[in-house]
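In the block that follows, a single chain appears as structure tokens, in the form predicted alone.
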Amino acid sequence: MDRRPIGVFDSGVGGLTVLKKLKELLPNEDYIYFGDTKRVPYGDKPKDEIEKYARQIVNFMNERNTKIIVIACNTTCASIDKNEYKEILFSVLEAGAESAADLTKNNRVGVIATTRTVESGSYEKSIKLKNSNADIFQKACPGFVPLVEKGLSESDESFKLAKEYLKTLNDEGIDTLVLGCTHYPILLNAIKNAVREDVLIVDPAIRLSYDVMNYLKENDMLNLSNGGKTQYFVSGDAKKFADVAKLILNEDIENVSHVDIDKY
């Protein structure tokens, strides 16, 4: 048994809706969730600078004694090379991949991320790597994240947006969508509304979550005990966080901590 609680981290309270799929499926676990609402949105930013914000997040959990590190931000798993770091790191975005290799049936796979994931071919090449024959049809849709951090997911202009970027998905005749960005299930009802009935959406945080609890099981590291509780940290607007947070986990979210992040 292991009672150190696990780390989640995103650059924003997309991040929750991981989260909220871990607590379901491992609710005696601890939690440490760290929110980089001051320096979202990561997509538009350069490679080098989102390593140097996962450096400092890394350190900031490794001070909360982590056992393990989500990385809950798909921006961030297409920045990094997990093998350059000591601790258990587990990626959103490889979840995803594999996830949508399996589900497609006719092999024609659509990835909606931001502008970094999308550049990166992150997405593509691990699609491939599960399966060979899939065709990969990505799409950057900047103007999500945005929205979902002024808590305007259900706006009319989230559905229109939705609207604009999938155009062209739909057209290419995807039978699977991949949310490459964990803020977009948050957007769940506008990118329902603008993709075809017979799209498979497929939310990473899933296969994630199955992917966490089945390694702490194999190596005795889930806590047994009545745990259950739940720290957040943000690096910007407390209250800010709390509110959308609400939204999202359908709880009343009160400890939420400022942490200077740039001093780690």
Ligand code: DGL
Contents of the next structure:
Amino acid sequence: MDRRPIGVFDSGVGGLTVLKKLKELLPNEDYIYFGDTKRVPYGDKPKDEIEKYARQIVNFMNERNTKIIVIACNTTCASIDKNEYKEILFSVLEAGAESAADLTKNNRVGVIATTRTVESGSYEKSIKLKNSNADIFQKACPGFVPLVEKGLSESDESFKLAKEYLKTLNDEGIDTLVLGCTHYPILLNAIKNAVREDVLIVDPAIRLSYDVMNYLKENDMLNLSNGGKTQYFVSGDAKKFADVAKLILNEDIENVSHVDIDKY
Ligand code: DGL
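Given the form predicted alone, corresponding form predicted together with this ligand:
Every component of the complex follows; first up is the chain already shown.
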């Protein structure tokens, strides 16, 4: 048994879609969530900048004594080498790639993600590692994250943009579409409206949360006591984060603290 919290981080509110799934499956765990809202979006930043951010956030998580760290940001997963870390890290990108590789029937997989994730080719590499017959069709959607961070996921603008972004993928005959950015499940209505009805939409957080659960079970690290607390930390405006987080999690978020992440 291990009562230490699970660390979860993202550039902003997107990782809350992962936290939500983790909390559904592992309600007894305590969680530390960090959103790098001062520096969001990550998707248009260079690899070395994201590597620096990831180090700082992992240092912060170590200070909070986390037992494992869930990287709830595909752009970070696409930019760092997990093997360079001594901490136990879980990658949302690997979980998404494995799901898609298993679920596609016609081996034509679409991936929507940030520009950095698409350019890294990480999804393509990871899917092909598991399913060498798969053809991957990617589309960068740089306009999505700012809309979600502003709480505008249900706006006409989101629906219009989703139509534009998904047009080419529909034409490619994909049968599976990976939401390759943790902000995108928040846009599910807009994305569903834009994609062909028979396309299976993959939220990597589902596979990821089962991977985390199995790992904790196998290593006798589950929290079997009365946990279930979540503390939220952000590098930007705490109030703004709480307002948007409330819409995503459907619950009131009070304990949001500001962190000077540059200190780490
Ligand atoms: N939510 C993140 C991801 O999964 C990052 C989005 C961004 O900051 O551009 O890639």
